[in-house]
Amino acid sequence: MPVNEFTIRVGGDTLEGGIIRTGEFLAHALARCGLEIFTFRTYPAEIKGGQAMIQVRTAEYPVYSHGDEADILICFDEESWEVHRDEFRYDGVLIHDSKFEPKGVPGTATVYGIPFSEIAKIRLRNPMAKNMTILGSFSALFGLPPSVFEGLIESYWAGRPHIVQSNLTALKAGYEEAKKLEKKDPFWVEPRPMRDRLILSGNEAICYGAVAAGCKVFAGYPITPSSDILEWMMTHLPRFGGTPLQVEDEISAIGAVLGASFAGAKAMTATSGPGFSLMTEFISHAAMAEIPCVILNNQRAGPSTGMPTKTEQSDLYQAVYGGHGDVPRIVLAPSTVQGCFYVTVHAFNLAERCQLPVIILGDQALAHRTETILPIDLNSLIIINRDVYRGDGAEDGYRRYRLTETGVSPMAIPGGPGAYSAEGLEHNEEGHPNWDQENHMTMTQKRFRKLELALRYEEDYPGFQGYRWYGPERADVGVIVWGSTAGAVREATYLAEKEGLSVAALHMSTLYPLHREVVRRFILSMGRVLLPELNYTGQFAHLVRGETGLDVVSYNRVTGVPFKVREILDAIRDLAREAVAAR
């Protein structure tokens, strides 16, 4: 009996209101019922509306992907059960509101058609409390108790009783017309305590992270999906010290935080792909000028506008390429909640250790995620800061583009000791322009030296790692794997060891610059290895292939949703019948 363990899916137009809240309270309920949690969402990028969706998968264990099939699927109206039926399972729920006949309905499959538009509109006359009545089915139907709804509607519209009596009002009708059903479906929800648990979406983590690592800076221009991170910079970051800046667009933003990162705060921007081609040119000066910064690309599908509320990994090539001549840089891709708040401290660190422009790739997916994670020691955070020119030994003068073993030279800070000219033009030891052309060579070489350091900071700082290597050193079947697809990955080699097949997997946080022995060495260790990824040309499986002269197989998709677990895992048996046959 699936007990505590199965995947949720909510559907409707969003015209309709409440189809992403569902999904919203449905998870914290869960999670208070000592589950674990993991959400996926999509929803229309136009304001007249459209189709949005919000999956809760839950399981007494962690659980690493949003799921492939829903167990049950809630249907605000027809039009989202025509959208969703090929992603439902033949044998699961389906609950609709009961104005419509869902039509192609598998026989295996159990049907609730309850009146939640009559109930909301004409019994309550509240349109918009159409949502609680299904939450209130929902309780009723797989037994989580009401109580814990009624928690949430408390705390979510605390200070406005009005609201929440009405809500608690339609909580009930929703439940009461639900008991009347005959349950004939095996779900069901039985409370466990209450685990040590935070939920954060992935943007909640990396403005933590940020905040933990000690940011003080932070400029940015809304874009989908990264624009609930300024959100959250311009209502939180001054209480803890720092300033936050809405402006005019994303270059003003690169901007705002090169400027407050030449003086000495450590600063951050936030965007998608459009804003981020936009910072290009500041990106490059930042590395010229060696002035520590952090970016965070949320990746869209793109190109241009694109689908700005569908996820993608294609802005790879963007970060680690983009910029006019040779632009030391390091890229760094988070793939769980976790992750989000951690490698943003690391971010700062890295850029603070190297001053160098330090870019996060995150996603759609991934940002708008919701997690049950572990709480986070905050005493066990290692933060790093600038080295800071103090006016000490310098007889010859202040050289700010000093030479030395590592290539990061003290940074004089405005109104301290040293002065300098953060010239993006070349420059000699002490920042004045100088086109010699041993000169170039001397610095450029300086500038890259920045990225050994970069490579080794984890052997310094060993909270941090920029890969990891999961399964056997030697297998048929090896996956290397990035960003957000790693949670999918991790679930499809484990399904793939309960078969038989020898799998393993690399899974790469630090994108640039490569750890290139450690996956030159993965894929000499491989029969064959796959590379999935989020986008139509296979672009990590490029930086692959030319930092190693090694060749994977590519496996790319572009729908602007998540891989499936079975997706993965029928490339992996796939290649796993090659690898033997090869042998």
The other form holds:
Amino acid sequence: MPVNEFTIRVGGDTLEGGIIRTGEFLAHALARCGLEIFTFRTYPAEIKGGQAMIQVRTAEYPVYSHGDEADILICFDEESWEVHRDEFRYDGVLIHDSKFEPKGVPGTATVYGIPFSEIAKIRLRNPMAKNMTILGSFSALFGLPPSVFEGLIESYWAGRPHIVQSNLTALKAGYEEAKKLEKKDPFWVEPRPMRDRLILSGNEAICYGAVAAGCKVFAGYPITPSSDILEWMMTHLPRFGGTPLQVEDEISAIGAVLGASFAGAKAMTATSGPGFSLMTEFISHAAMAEIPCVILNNQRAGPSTGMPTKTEQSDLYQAVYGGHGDVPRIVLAPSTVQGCFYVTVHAFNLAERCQLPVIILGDQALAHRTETILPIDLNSLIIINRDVYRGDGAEDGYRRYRLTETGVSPMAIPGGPGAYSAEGLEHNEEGHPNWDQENHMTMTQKRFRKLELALRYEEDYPGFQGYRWYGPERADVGVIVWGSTAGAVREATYLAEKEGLSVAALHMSTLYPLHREVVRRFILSMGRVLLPELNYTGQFAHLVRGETGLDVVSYNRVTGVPFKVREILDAIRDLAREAVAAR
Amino acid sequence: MPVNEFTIRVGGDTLEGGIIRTGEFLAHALARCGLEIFTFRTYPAEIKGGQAMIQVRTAEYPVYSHGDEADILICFDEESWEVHRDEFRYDGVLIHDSKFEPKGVPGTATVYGIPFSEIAKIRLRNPMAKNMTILGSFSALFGLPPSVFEGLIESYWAGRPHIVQSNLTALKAGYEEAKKLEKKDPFWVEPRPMRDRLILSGNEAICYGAVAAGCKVFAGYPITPSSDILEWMMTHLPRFGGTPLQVEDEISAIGAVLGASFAGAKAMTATSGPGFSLMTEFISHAAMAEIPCVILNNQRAGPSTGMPTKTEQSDLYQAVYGGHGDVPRIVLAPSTVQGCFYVTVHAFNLAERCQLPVIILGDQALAHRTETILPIDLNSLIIINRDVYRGDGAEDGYRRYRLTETGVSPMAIPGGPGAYSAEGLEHNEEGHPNWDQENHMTMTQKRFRKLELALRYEEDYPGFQGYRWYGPERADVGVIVWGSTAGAVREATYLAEKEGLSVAALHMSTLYPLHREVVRRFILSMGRVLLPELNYTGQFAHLVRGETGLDVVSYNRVTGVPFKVREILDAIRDLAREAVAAR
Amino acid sequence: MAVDAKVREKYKSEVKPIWCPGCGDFGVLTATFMALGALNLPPEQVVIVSGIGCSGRFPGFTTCYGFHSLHGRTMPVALGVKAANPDLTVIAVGGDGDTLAIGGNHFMHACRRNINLTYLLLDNNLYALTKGQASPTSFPTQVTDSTPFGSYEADVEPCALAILFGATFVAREFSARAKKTAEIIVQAIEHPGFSLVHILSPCVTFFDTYDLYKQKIAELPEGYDPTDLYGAVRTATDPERKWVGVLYRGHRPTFEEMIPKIRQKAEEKLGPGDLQAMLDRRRV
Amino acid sequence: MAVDAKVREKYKSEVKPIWCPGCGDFGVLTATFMALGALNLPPEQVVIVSGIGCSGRFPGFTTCYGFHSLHGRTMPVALGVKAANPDLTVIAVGGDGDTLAIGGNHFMHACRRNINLTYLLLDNNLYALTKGQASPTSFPTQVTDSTPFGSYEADVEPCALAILFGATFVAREFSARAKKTAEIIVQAIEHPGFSLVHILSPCVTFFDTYDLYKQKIAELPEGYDPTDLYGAVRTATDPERKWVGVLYRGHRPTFEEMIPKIRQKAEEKLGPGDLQAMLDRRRV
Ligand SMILES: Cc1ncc(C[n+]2csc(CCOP(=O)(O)OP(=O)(O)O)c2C)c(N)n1
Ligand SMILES: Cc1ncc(C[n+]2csc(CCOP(=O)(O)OP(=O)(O)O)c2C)c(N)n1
Ligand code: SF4
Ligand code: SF4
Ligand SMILES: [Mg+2]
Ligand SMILES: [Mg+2]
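Having seen the form predicted on its own, could you now give me the structure of the form predicted together with the partner chain?
Below is the whole assembly, all chains and molecules, this chain first.
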């Protein structure tokens, strides 16, 4: 574990600045050393001031969670030590600015106090370069070649030689200062051959996925943690022939998405809880008028304004059940940065194929974390477009809401033949308002038939899996998981297996419609079933029970941060004991 | 059955007018004959034109549903015969305007063709009085004393002697015309001693309930089928020292309700599906900031604009699960007009007691139907007011969100001591924004503890029942029901018992939080459990499964009209067979 | 603007309007048919976006594309339509409640964006479909089912607002004058930018204003200068007269003109989009 | 308006503002303390309703009652507060995004109702809390994270809008002039009816406008007539200068004055409310 396998945490006040960048540079440098990385960050909801933190986990094999505790903790200031000491490994390495003396460091830990502030402010007269001196010291202490940081600095500030130069100087100063110290800890970086990897954040992957899927109109309103998607779209979508819109509120955003989709463009919006709630009425309309659309909701801690910069998985209820009336919709949840890309592509495909609103449930932790992921080959993607009416074949006249076996009816596009009215009132096949008893029943069935089609999406996209079953067919403990909690579950089940426990996992990425039979089979095959999720009400557990009539054990936490692997491992152990006892 | 026990349906085009009033006069007249009544109406979503219908069921005992088919059908025009013939009893009585000749009347039926139009238009030169001639004929044919109608006419148009006179003339003309006919059917009214009863609609009962509970601010935006509540409040609330507000949209309505409640007034809004969806974000805020409020949602057929004048029970998902984050709230559903009154009182009481948003789920059928109900004694009501901080006792300083055993913390009221900020961000006990991991957990628990208090409401309101268990402790078939479907279930289980089937019913009026243990016990005590509801997705059935982990059999219909007793009876019979076979 | 009856038929769907006999909205429908005919627009090139209200049923009575959206939400939908396909002719139809109560904010921002569309505001001074409650254009003295003792608040004047919001064509007409209304609609459609046509369209069932408006309307005098913004605001809010005609006409870049401009700037700065290259640039 | 420091302390809570050092909002907070002190209002008689944004955190920094509502929704909440208890002094605090983007419609209708409250619009020409996107008051040329190539749309001017919406007191100030701002706030609170105070309040972190506004502001000339509505609209939208001072002052019945009037009319027509009698009248 000490070589090429550890977790670094960097903490400090945002007023000082540079904390997050330190972590990002570390992550990139480690990736350039041929290692896999996974970062996680938290920051205050205030604009200036307050503690920010970035954690970088690295290993030679793929990592799925951000790590339970810091092996190496870098503290910019005294408060950061206070905030993070509880999650500092008892025999880890603490690197701190020697402007303060950390109190209560366990005797088992290694401590390096280095005068970063003094070097930057007084020696270099460049207080902003403090983080570069830290990187230099890191390099000296753990064997990460300084050339890797140099390369990063040069490409990051390319075209600004002045800044490059002063940062290189700071890097060097930090390096030399640390070289004076005696190495007392076992952690070390052993560069490996570079692997072909991309580094992306969840939100970036979503933007790329949307463009890859053919998104042509994006409409949004700023909200943490989805504002960067709006900003990316405002900057880049025009370059792809698309039109991004920053509108006056989230009702307008979803309205514009529906208008655009009606007019033939693939369209999307991105928001978070409060904005998502505002979209409720229009999502119900999209279901009724059968207009394809994609809605990304990056969940944050709620209810209400809640904790805007903290993560949670508590909007599942709203995603699956929100909206008045019987509202068919599809809900997908990515769990990795790579998943963010592909799930977004699938969301557009499903929206087009089924003419339904598709909701992507991301979360703050996933949106803002970076990972090394496998390169993406755009040519390998299957892009599905809606079934368009082109004036052919319909001898008895075009009917927008024609009753079909799948429930999907070809869509006419303004400018082309087949003019009709998209209708939010109940309507007949032609789309004319209709209050017939039978008609409402028939049309409701039609709309819900499309959910069955959604469950057969692998017919359209071979290789797609709405769920993954990890481990044996039968086990003492089964874990059902969704969204970004899946990473911690993956690591916990791996450790549990190593301990000799009998455990399997079912990772759902299509949350609704639920693959009911698979989930039933999984539950019935396991001694006990654990369902960990970052909410209080056990939302997915409730959905699973509601759809299967079978019970699962909810494991809930609302602290604003992801599960630790250890927590889930402990829960598995407990259930395993129970299951064995009941066997 | 023919004497004092039958169902009358009146149908015609709204362009002609007077259809609904005919039914209302019939209902009132029957009630004045000492009978119980229950009316149900449907009307087109268009303003003018289209078929409207009102059905009046009467009996000497309390009636709980509007009756499956018409014993006596009164048709204003030919289309109304076409529309209603399928729900006309094969050996019933058809009364029609002889301006048309109804086709395909079963030979077993009795038909009275009477020239109502001609009498009104030509003989009386008063086409508007057609419905009065119909009432006159009814009187002659079925023995309902004309004096009863005369009394009604006189009080309805009191102070307008001209109208009274011309209507009396029309009544008489209709009476005399029908007297010429030979009575061929067995239906008859035998006046009984007048009972002490009120006639009210569901919406009226809700308005009275709100005022009785102490509602001082009402804010609303027009929407079918809740506009009449807004109109009543705009007219009458000022007379009770309250302030009604017609605002610019439903977001504003719920916002004003929260502002008013924060400032110390009991406050309420009333809406239907589309407006209810718009309130989602603010309901999440009310839960977070712990502001008591009452939201009435009269459900109509959805999704989206749907069928505004048709009934449905499909907003339960939105009521129970709507809103981002973990949102505690209480959801109640009345099932009778009397229930509308009391449930509204309980809703205010629970909102004040638990400082939570309370949602009342009514529906179009219940909102607009009239029933004879027992008189209401306002003195017998228990009115609960919130726990107000008055500057006393809090030696360590006032804390708005103080952690308490029940989860409820005394509320300071502007103008009085204890100034604090109502906060939609996560906050500590003082109400200051706070992102601590532990704090969010603790505060979430606090907010949800109040749901347990809600389940113990009978401690505050002795006699209150959040559920009612009808029939034996164990049975072959159990029926779980909520909302206005309960009436049909009550009659169906009564008939099933008469057939010798073993059946029990559990009628839930507190839908959320669910009385989980009671529902579990009920399900486990029954051979099979039926859950009929007017939606497609089996929303309450899903909730029951989700909360209990036990299965029930969903029975769903979305036709825009209430269940027929017969439909439920058939379903009970089927399940009883299954249960017996499995016994 | 001679339009023969046959051309008009082209725009009329087989769905019979559900409006009450005599409803002002009939006049607007006829005027719209006349205008579309005069411009000879193919029905499938026209999208009519409506809200919820009696007025909201409008699109279904035509052979054009229609989008019967939500109460108050015509403008977001229309914006999306235009973003997807700026070549379409978009007509929005909203009631006074639709436009000025629940939809007021979208109306403001649509004007600001100067989207090239025509907004037909069918003003009957109340909420008709919900059977007669006060709307933001109800007169202060008007008694409705929701204001039995008069209103708590002042009414608003949509033309003045639109002008200040940034609309570049603002006109008023009376639905009883179908031909005049048609002429104005033609001008509105031809105008590049946001065009409001405020149409006094009486509700005969809940508040019959035919006589009132017949007395109150007046054509703008010769020499009226529709380019004077502040003057137009004053004319629009004249308490004495309901001036009909083109109250205001301005010129600013439209939303549709901005789309290619921004695209060009983006490409100039960052190059045309190449997703594979972008992804590849994220290599470690 | 002499206010000694101690009086001011009365309104300052123990919560330290989380604003960036130098943020314009500090000036507004100070001015508000000064104004409350000058009027000697007991903190528990004052309710400060805010939306979401940097500006939204305002109430927590005072010892008054506060309601930190939702983004854009100050006005519905304030209306409710006033309906429940018209005697309270209500101050609303909103950002430019809060007030004019998501909350534009409520703002319009609150002006229309002439609710007797004071609206402090803290305008920093962008969305600050979400880290610097364009708002409806962003300058057309302003480059923000969401408008890297400039905006698709025109900006709006809140004072002109408020005047046309029906506000009866409309003023503008600059947060750097805390004392002047305090004086205006005093007038606004004293004015019976809806009072907008548009405060230029720079965001030093995302778009520092101190210098710009120092140059651009100008005090209204002697003899300026704030009762001339159309003139005020013109002055408010002057492209050359940001005029500070009371731009407009009018008089109409307030919402609070209407409450008892309507109550009286209702009782005159229908008698005072007696629920038991009403119920009994529904006897068969
Ligand atoms: C969100 C929402 N709130 C309320 C309604 C109910 N509603 C339908 S039409 C209408 C008002 C109609 O008035 P207006 O817009 O003036 O149109 P008109 O019927 O007068 O043409 C209302 C309030 C609705 N459909 N949706
Ligand atoms: C419904 C909703 N949408 C979006 C947000 C995210 N959000 C928070 S503050 C803000 C804008 C703040 O801008 P402004 O109102 O100008 O206030 P400032 O921060 O500049 O003071 C936004 C969009 C939210 N909280 N709620
Ligand atoms: S109710 Fe009024 S607006 Fe609606 S259709 Fe009838 S006349 Fe027209
Ligand atoms: S980000 Fe701007 S508006 Fe927000 S506190 Fe900082 S300076 Fe003030
Ligand atoms: Mg109207
Ligand atoms: Mg701002």
